[in-house]
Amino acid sequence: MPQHFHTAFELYPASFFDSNGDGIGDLQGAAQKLPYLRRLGVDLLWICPFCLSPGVDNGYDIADYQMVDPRFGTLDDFDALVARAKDLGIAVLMDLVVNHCSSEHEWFKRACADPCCEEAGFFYLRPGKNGQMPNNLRSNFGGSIWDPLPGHDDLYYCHFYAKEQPCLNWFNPELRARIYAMMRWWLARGVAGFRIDTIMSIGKDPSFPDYPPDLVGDGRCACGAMNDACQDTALTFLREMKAQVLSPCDAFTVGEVWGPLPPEKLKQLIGPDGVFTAIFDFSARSELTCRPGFYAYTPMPLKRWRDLTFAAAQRTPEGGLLALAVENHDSPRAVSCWLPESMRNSSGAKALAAVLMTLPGLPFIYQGQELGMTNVHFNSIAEMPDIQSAEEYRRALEHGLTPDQALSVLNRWARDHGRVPFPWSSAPQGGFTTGQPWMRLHQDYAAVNAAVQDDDPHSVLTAYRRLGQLRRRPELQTLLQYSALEPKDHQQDLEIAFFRVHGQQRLFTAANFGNAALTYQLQADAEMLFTCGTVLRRHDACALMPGSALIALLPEN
């Protein structure tokens, strides 16, 4: 069994808490708020990138893997955060971004200066074909994956994301050796392991063939098609990483792996023989985002989300661990994304929390999720700093949408929703900073914030704290994290109900996102572990009102 954690939390440092009044969250600020996370029941903390970066992709373009960006503090600040977290019983995961680096990284600068130098081999440099790009793949952020190598019009370099994020060539053994050395350096500083960013993207075909054009209509194909075809290549590299770094250091890892994946592939990723401790379940997100752009997204019915989530749990190999996330820094808010319109409120947020915290796996709470934060209402594209938002706005206009329609699309699906400053209180700037925040605040920060919810027994924050305590009960740990999920026969499409079964233990979770009461047969001696909303019990019958949820431990047979 891998290291056991109960509840994880994702922290986006620029927007969590600013300790020095410059408007940007920092590591000292994060350290000051660790008791808040501990009270939430968190014992595993994933911190999004804080290394030196030009910030083209909000820190996911790293210019120096062993230097803290001055915006976030110093290496001493990071060491102090890790030490304080350890005192509170919280392990720290770094965000490992090694599919690509920044074009400001010294390696890339040397490659530009001399395409024959050692570091040039750390990248994919290719000549054009018949006056065209080396192949027809499209970047995840739009346009070709190829750009001319600065200073060399006859050579192109590969980037699956922004042009400022050149892809690293994992076929180069010296590059891998340097990456592994860097990982050992951070593990020696006390991190428990890594959340590994877009890691299956390292699987590439170095011949870079052309692919059949997809539905976007620009004659190109999404670069993910190459990744899908080269999963075994990525796994070869990851097995080496595990053997040389992860296993010797007993590192906990969470892979960002897009799916859905067949059971035989999952066994190679997680479980006793897997390369990761856990992977995120992106089943629903993958189906939502498989369209050519935000303008083509369609809301997913809750029933479909439920079915995809249950199927992912049932595909998980024995001993395998799913990392459960209904939202993160790359998504809109869960309440606004997955729930019906009538449930995009605190009642829906609490009911969704009951589901998340009792599904098989390790739940990850994204900052603000525990407050039931909804999407932001952005007034213009100028309020949205994310590079992906600019590209999706352009695509929407190109597709024929008006500026207002394009903005409406982004107000539903953009990544910026999760990146606004965390609302600590109703004070000016939401208590996040004493200065001017780097990004606008949520429009509801004065009413939806940590201080307002702190002592409210009916708040979303209180519900998450109660669920965090539930997950720490020793007798429930194996049941909650690893036991099988058995779907209950559903009475309606806006219901989520399931059993967890481990030996003689049986747990029942039900959540009502519809507009009519649901009734369940529930033994009179069942232990009610958690309720939210209105739950009425009479003898062996239990009525669940709209916007309510229950978690019950059933008597042993």
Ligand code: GLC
The other form holds:
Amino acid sequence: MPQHFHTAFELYPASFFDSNGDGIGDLQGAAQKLPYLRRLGVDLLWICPFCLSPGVDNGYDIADYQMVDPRFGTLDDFDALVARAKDLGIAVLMDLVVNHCSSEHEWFKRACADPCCEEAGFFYLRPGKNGQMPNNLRSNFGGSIWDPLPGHDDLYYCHFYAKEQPCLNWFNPELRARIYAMMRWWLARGVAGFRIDTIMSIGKDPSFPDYPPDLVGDGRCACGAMNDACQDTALTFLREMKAQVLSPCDAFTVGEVWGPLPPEKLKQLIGPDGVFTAIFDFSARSELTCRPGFYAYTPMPLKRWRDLTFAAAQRTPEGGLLALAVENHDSPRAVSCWLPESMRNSSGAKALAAVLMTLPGLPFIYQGQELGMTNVHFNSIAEMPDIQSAEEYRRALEHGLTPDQALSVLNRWARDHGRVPFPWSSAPQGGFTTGQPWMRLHQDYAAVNAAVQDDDPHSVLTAYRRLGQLRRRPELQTLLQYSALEPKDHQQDLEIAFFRVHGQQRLFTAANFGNAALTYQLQADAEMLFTCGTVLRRHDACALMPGSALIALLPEN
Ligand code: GLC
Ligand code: CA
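Taking the form predicted on its own as the starting point, write out the structure of the form predicted together with alpha-D-glucopyranose.
Once more the chain from above appears, this time first in line as the rest of the complex follows.
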């Protein structure tokens, strides 16, 4: 059995802390800030990609899987970080990006030089069909998944993301052997396991048929349709990876798997027979994003978020672990994305924290979430370096939006919101760097930062720290991570309330995101474990004011 973790944290290295003043966060910087994470109660740390990369997709395009990108430091820096983390009781997860590599990877260069060489077999190379692309799939970043192989106009290579991210051909046994060897090499360096990037994308149909065109209207179909049809193929490869690499090393894995998935499929992913230790619950996010572009997204009512999140918890197979993330490096800020407008502030952030930290599963806090960071106000598309933002801006304009409208759409949904430098203090550049940061800071950094919140008993950071401590209480561990969720009958749409039940133990969480008080029956001898905002108790009743939350342990009956 892999180790039991209490609270996980996602760290985006370019934007966490810059130790040498070049404006880019780095591994030494991350290592210096480990005590900050420890105080949050974090014992599992996922670090986003830091291997050699031309940076087309900010590190998710890897040119050398066993070399640290010089921007982030050296392998020695990484070893030191892992050692320091271990001293503090924090295990480290690498980001395993093996659906694709970078077009700068040696393998791809060799394939271009000689499409008959061994490494050419690591990619999907196909001739065109009647002078057209081999099929009609659209890449996740727009355009066809096919581009001509450089130097060979008669051959195309497949990429489900940017053209600089050629997909790896998992049907090739030598490729799989090399990936497994690389994974063992990192495990031997002391990593506890992997967050596995877009892994169901490895399920492909090598005959590359055409798919029925979708709603975008370009005659193409989103490449995810092929992955949905080929989940069993992906699972075959993943079972082999588990048997050959993960199980022997007792590695922890969390898969980036998009749903919705039926219960039979979930059992193959998590739980005793699952290929992963955990998978992220993206049920709300999948529904939000299943549109032809950001311009077509419609904000999700909190009630819908609640229903989808509860349903995911209730669908989880016995013994299966859900990784809970309300935001990450691919999303806007949770407070701005999921909460009603009047709650996009520190009260809303704390109440959301109470919910997140007591839902079934393992919470992953994304850097800045613990400060209640909101979306950035970007003044122009030039302030947004993400490759996806450029494509979404283009789509919005193509759809007839004005440049101002397109910018406001991105100000709502872009991935850049979570990628701005972490605000450590009110110092220039938020104390993130002494140089010029690679990306602008949040407009509120002077007010919303770690130093300001550090010793404020009412700050979002303090709330997260208290919740982190709560999760470490030995008698609550099984209850919090695995026990069943029972929704409470809701009085209001802007209320989230549920029980967690484990044997005789009953935990009750309630959060009020509306503008009227909520009242609950709560026995006088219930133990209040956490409150934020204004919670009034009288005899057997309790009132929760707007923007407040409570977590209570109910007496055994
Ligand atoms: C995952 C990553 C995202 C990246 C994509 C391609 O979804 O989280 O940041 O762009 O995979 O690697
Ligand atoms: Ca640096």
